[in-house]
Each structure stands twice: as C-alpha cells, then as structure tokens.
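Only one chain is shown below, in structure tokens, and it's the form predicted alone.
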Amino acid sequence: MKLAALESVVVVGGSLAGVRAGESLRNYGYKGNLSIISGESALPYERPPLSKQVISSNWDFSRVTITNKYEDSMNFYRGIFARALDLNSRTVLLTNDRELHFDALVIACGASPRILNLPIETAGPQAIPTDMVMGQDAPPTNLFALRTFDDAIRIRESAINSSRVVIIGAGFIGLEISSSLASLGLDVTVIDPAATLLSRAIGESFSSYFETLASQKGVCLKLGRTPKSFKVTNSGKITQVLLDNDESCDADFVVYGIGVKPATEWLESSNISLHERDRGVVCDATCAVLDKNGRPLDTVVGCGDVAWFHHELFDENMRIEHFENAVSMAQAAAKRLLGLSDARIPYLDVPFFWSDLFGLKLQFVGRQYSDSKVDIVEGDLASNKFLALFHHQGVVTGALGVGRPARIVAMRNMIAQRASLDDAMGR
C-alpha cells in the first residue's frame, strides 16, 4: 500500500518512539489520519531524566515534556492501552472498548518494568513469612519500581524524610538511581546477584573502576547477593531487606529496577510474530513486523524498545532499551511505512548510550562481545577522562567514553564503516 493509498495509521505507543514515529509520518508527507494510543494520561515525556535529574534535582514535568511540532494534527488516546489486534479486519482493540481501524499500524509500545516478587515477613515474635505479589491489596507502601514521571517523584519525596534506601537491581536505572539519592546524602545499599558491576553492559575490564567510584561516593554494594525476603511492619513499610545469605540490609524504603519485558500482551491473540526469549516484536532488518510465518508485513512496523530486528552491520538480532533507538528507529519505520525511495534499506544504526553516573558521563556506542579485546587508547582511569575501544579480530566494534563526547561521536562513525583498531586510533 503506498503513500497515497494510506488513509488511516494507528500508532500504539505514546512515548518517545510513538511520538517520534507519528512526528516522522508527518514530515515524511503522510497528511491522512493518524491517532496515538497512549496508555499513561500524562503529555508525552522523556524517561532519561526519571532516574537523574527529576530525583536528584527537582525538575518538574514541564522540563521532561516531548515537543512535537505537529500535535494538533494527531488523535491521542491517552490513559487508554490496546487491547488486541486483528490484522484481518485491520483493527486495535482498545480498553474502553473502542476499535480503531487502520491501513497501517506503528508497533511502538515499550516494554513495562519486571515485578519484584518476594515474601513478607511480619515483624513480631509471632513473624510468619508469606507470598508478597506486586499489585495485590496490600504491597509494601515503601517500595518502588521507576517506570513514570510519578514514580519519580514519589522517590524524591521520599528520600525527603529518609536516611537509608536499599536499591535492588545494579544496571543503569538502578545506579542512576543510586547516583541520585548518594548525591542527596542517603545511605544508599546496591544489591545484585552478579559478581561484578555492569559486566554485561560494557565488559569485566571496567567493573572494578565503576565500583570504585561507587564506593567513593559512599554507596554500599552488595555483588553476587540476592534478595530473599522482605521484612515489614504491621503498617506496611519494608524495615529490612534480608539477603540470600541471611544478612540484612536496613531500609527506610526500597527501590528496584530488575529489567523490563515488552508490553505485548495486547499481541498474544494476533498473527504477530513475538520474540521466544521475552515476547518481544519480531521485525527484519527493515523494522517491517514479521507474522508467525516469518513473513514481513508491508503495512505493521515496529521501533523503539519493544522491537527484536537484525542488524546487519553486526550481523545480529537485537532489542535496544536507549533514547537514541527509540528515535532513529521510529524514523527508520515510518521510512518503511510509506515505502520512501530509501525504506528497504537496513535499519543500520551504530547503537549508543549514555549516563550520568556518580559526577561521570558514561557514553557507550556500539557492541562489546565476551570474547572482545580492549584497549584504552586515550587518558587513562585514574583521571576519570578515557577512551576505551572494544575490537575483535581487528574490526572496532565498539567505544567506551567518560569525558569523551566528541571522540565518542567519532568513534561511531568508525564503527558503522567496520574500521580497523589501526584506522580507528589514526596509525
């Protein structure tokens, strides 16, 4: 279906991929009908600054607001989420019962946070452990997850009053938030049941100098531990979270960030194709949306974090979590979804990150493999400015920065043209 054919485009999804997606539509010359479902009430935002600045620095909502130049032309649906899809009759269901048709569909829905389940243990000689599940009737009232705007500020208000927090979960959100509440004078715990911190992310090489800095600004960590239960008042509050090797940790209120799986559930009926690992939408490397049978379907795309697609610069499947993703995909999709001049190009965008950790910006481009070789070719740990390229067999893969942003934008270019470690570092 081309360009002139499409009358009606649903988007689902009202954060930044959703916006960025139906903002690219408009500047790519789609002038039909184009609604947004957006399942938070809130005007669109950007969720970077949740775990840094909103906690650490009291900005306000106004601050973390998405513009987006061409709002009056859109439909939001907003406080309401899909429900299913019917590519049959070119449907979405939504929650209020309503049904949206369309020509063509934008799969932007984001992933939601994992949900910490562990027991309870009353305080009092009479103590008896039982099942605690998120969302029940009554769940700790001290004990958060950082997906909203909301969120955030529930945990600023409540380091307001407090002392000591424990943070269960050590990948960015959690360290950001970490970072966050030591830099307003909290006695902040870290818990992980990794050995060592942010391995996974960026490599063994640098746990240690990150764990360092951690220490230095007084945060606590405890690596290769887990949770095992909660300790709670007859009112509701976590006083203690007792770990699996029955030590405690002491908590005026607790926060976790786990990870986050893809919002699909509304796709578990339709002929989508949802990734085996955690249901996440299958794309090819066009961000075109696959149906069951592997097929690529020419009007449902999808970008952002609920996407898998292949990559073809590292020859690899991928889901990407960042704000840089979610923006250049979402643009990749509405290229595909109007079948441009350029849509049945790759989506080859070098991947990139970054954060605000312990007075530090982190900035990350590209990929780090179990097997990949590192040098730091610029500065060096001590004087917390480097450059640290990751390569394997000769090819630059990826760049690890702290105080490098230019070289970091360089080293990104590198990357995307597959440039040698002798190229990169300019022998």
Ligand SMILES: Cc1cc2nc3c(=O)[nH]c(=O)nc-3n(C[C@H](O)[C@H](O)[C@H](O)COP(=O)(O)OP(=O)(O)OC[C@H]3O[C@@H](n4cnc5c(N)ncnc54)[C@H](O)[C@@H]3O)c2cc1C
Second form
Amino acid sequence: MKLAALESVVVVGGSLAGVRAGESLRNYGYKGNLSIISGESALPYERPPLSKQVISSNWDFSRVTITNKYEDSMNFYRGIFARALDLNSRTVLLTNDRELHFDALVIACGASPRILNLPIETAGPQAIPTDMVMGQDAPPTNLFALRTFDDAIRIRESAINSSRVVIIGAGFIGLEISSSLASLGLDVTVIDPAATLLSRAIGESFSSYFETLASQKGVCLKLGRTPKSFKVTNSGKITQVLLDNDESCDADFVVYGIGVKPATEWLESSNISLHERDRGVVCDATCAVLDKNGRPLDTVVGCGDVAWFHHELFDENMRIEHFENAVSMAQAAAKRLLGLSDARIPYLDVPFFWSDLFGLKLQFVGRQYSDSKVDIVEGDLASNKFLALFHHQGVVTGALGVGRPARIVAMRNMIAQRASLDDAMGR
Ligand SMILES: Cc1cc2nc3c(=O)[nH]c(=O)nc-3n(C[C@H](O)[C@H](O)[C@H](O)COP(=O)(O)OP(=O)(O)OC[C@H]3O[C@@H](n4cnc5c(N)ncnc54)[C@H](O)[C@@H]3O)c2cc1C
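Next up, the form predicted together with this ligand in place of the form predicted alone?
Next comes the full complex, and the chain you just saw is listed first.
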C-alpha cells in the first residue's frame, strides 16, 4: 500500500519505539489518522535514567519524558492495551472493548520483566506454606523488578530507610541498580548464576575488570550462585535470600533483573509469526512483520525491543533491547510502511548501547562472539580509559569504549564498512 492510500495507522506501544515510529510517519509525510495505543497511563518516557539518575539522583518525571513534536496530531489511548489482532478485518481489539480499524499497523509493544519464581520460607507460628510461589499468592512486599518509572520510585523509596539490598541478576540493569544504590550508601549484594561478570554481553576478557570495579564501590558479588528461596516474615517481607550453597544474604529489600520477554500475549491468536525462543515478533530485514507462513506483511511492521529481524551486515537474526535501536528501527519501520523509494533497503544500523556503571560510562557497538578475539588498542584498564576492538577472521565486529565516545562513533562506521583490524587502526 502506498503513502497516498493509507488513511489510518495504528501503533501498538506508546513508549520510545511507538512514539518515534509515529513521529517518523509524520516526518515522512503521512497525513492520515494516527492512533497510538499505550498500555501505560503516564506520558511516554525514557527508561535508561530509571536505573541510574532516578534512583541515585532523585530525578523527577519531567526529566525523563519523551518529547514528541506531533503529539497534537496523534490520538493517544493511554492506560489501554491491545487485547487481540485480527489481520483479516484489520482490527485491533482494545481492553476497553473498542475495535480500531487500521490500514497499517506498527507493533512496538516492547518487553516486560521476566518474573522471578522462588519458593518462600517463613518462620513463626502462622507460616505461609513453604510451597507458596510468587505470582500465585501475594508476592513479598519488598521485592521489585524495574521497568517503569513507578518501579524506580518504589526502589528509591525503599532505599531511604534501608541499609542492605540484594540484587538478583548481574546483567546491565541489575548492575546499574547496584551501582546507584551503592552510591547512596547501601550495602549491596549481587547474586548471579554466571561465574563471571558480563561475559555474555561483552566477553570474558573484561569480567575481572568490572568485578574489581564493583568491589571497589563496595558491591559484594556472589557469582556462580543461584538464589534458592526467600525467607519472609509473616507480614510478607523478605528478610533473607537463601542460596544454593545454603549461604544466606540479609536484605531489607530485594530487586531482580533476570531479563525480559516480548509483550506479545495479545498476538498469540493472530496470524503473526512469533519467535519460538521468546515469542518476539518476527520481522524480515526491512522491518516487515512475517505471517505464520513466513511471508512479509506489507502493512504490518515491527520495531524496538519486541522485534526480531535479520541483520544482513552480521548475517544474524537478532532482537535488540537497546535505546538507540528502538529509535532507528522505528524510523526504518515507518519508511517501510509508507513504501518510500528506499524502503526495501534492509535495516542495517550497527547495534549500540551505553551503560553507567560504578562511576564509569561504557559504550559498546557491534557484536562480540564467543570466538571473537579482543585487543585493547588505545589506553588501558588501569586508567579506566580504553578502547577495545573485537574481531573475527580479521574483520572488526565490535568495540568497547570506556571514556572514548568519539572513537566509538568512528568504530561504528568502521564496523558498518566491515573494516579489517588494520584499517580500523589506520595501519
Ligand atoms: C531500567 C532500564 C535501563 C535501561 N538503560 C539503557 C541504557 O543505558 N542504554 C540502552 O541502550 N538501553 C537501555 N535500556 C533499554 C531501552 O530503554 C529499551 O530498549 C527501550 O525502552 C525499548 O523501547 P520500546 O518502545 O521498544 O519498548 P518499551 O520501552 O518496553 O515500551 C513498550 C510500551 O508498550 C506498552 N505495551 C505493551 N504491551 C502493550 C499492548 N498490548 N497494548 C498497548 N501497549 C502495550 C508497554 O506498556 C510500554 O509502554 C534500559 C531499559 C530499562 C528498563
């Protein structure tokens, strides 16, 4: 369907990818109806500060909102979820029982935290049954995951009268929360089954570096350990996290970050292809969503955390949970939907993310694989300023920078050009 023929576009998901997709549609000249279905009631906001400044520096909501210059020409449905999709009639059923017709659909509904299911043990006469599992009964009152602004506020408020926190999960979000809470003076213990820190995300070469940084900031790491159960008071408060080696960690409150899952329950009964691994929406290399027969749908696109796509530069299927991907994939998806001249060019942005950890700003661009070689090509770990390149068969695939933002931008271009290590180094 061409731009002129489109009269109504529905975007499901009113956060970063959804808002940027709507904005891009307007930027590229779409003038028809534009409805954004936003499960959250709040105005759209950015999530990266939630684990950082909102907890550590008391940032309020006004500092995280997403500006949208076309807000007045979009119908926002706030606090309302899409409940089902019918591709034949091109309608989205909403939780308020309304049906919205569309000529074209943008799927940008992101992801939500995986729920931690741990048995609960209680002491005392009115013990809660030991086989009670969170989610089936009332969950402990001092257990939190972090995805929304309200989650961040709950964590921040819990920190006020607490001295000990246990974080379950040492991915970036868990570590950023640890870093923020340690900066507020709390005793922080981090538990993760992986034996080394961040090795899946940025390779084992830097694990001991980040482990040392964490220790220097007073964060106690329990790596290679699995949480087994919670000890909970009769009033529903966790007081201890028990580990697989029978060690216990005292806690005034507990935060977990054990990954996310795409928010696609509403698509289960539709003809949309959902990835077998995590039920993310499967797109082709141009952001067009595939139907269950693997055919690209010209009028349905996906973007952001929810979307799998084939990255032709790396010849790899991926689903990226990073801020910048949500923005640039939304732009590519909008172009694809409008059938603009270069719309069938694959989405090729080189993945990029940043993180603020233990007083440092790190940035990573590209990919690293278990068999990548890695060289520190500028600076050194001791000075906390360095650039490391990941390469595979002589081609640079990734770069990690600490305190090297301009070089990361340059390396991103190099990776996009499939530069050799020598070329990237200017040798
Ligand atoms: C705490 C935290 C810190 C982060 N820090 C960084 C960082 O430092 N660097 C970085 O690169 N990335 C970071 N990220 C990742 C980045 O924020 C995400 O990649 C980005 O938010 C993805 O945007 P999205 O719009 O695709 O998905 P989301 O942000 O998940 O938004 C999806 C929206 O859709 C809504 N929704 C879901 N289902 C439905 C439905 N059925 N109907 C209607 N609405 C629905 C949801 O409620 C949500 O509002 C961080 C994420 C978090 C949570």
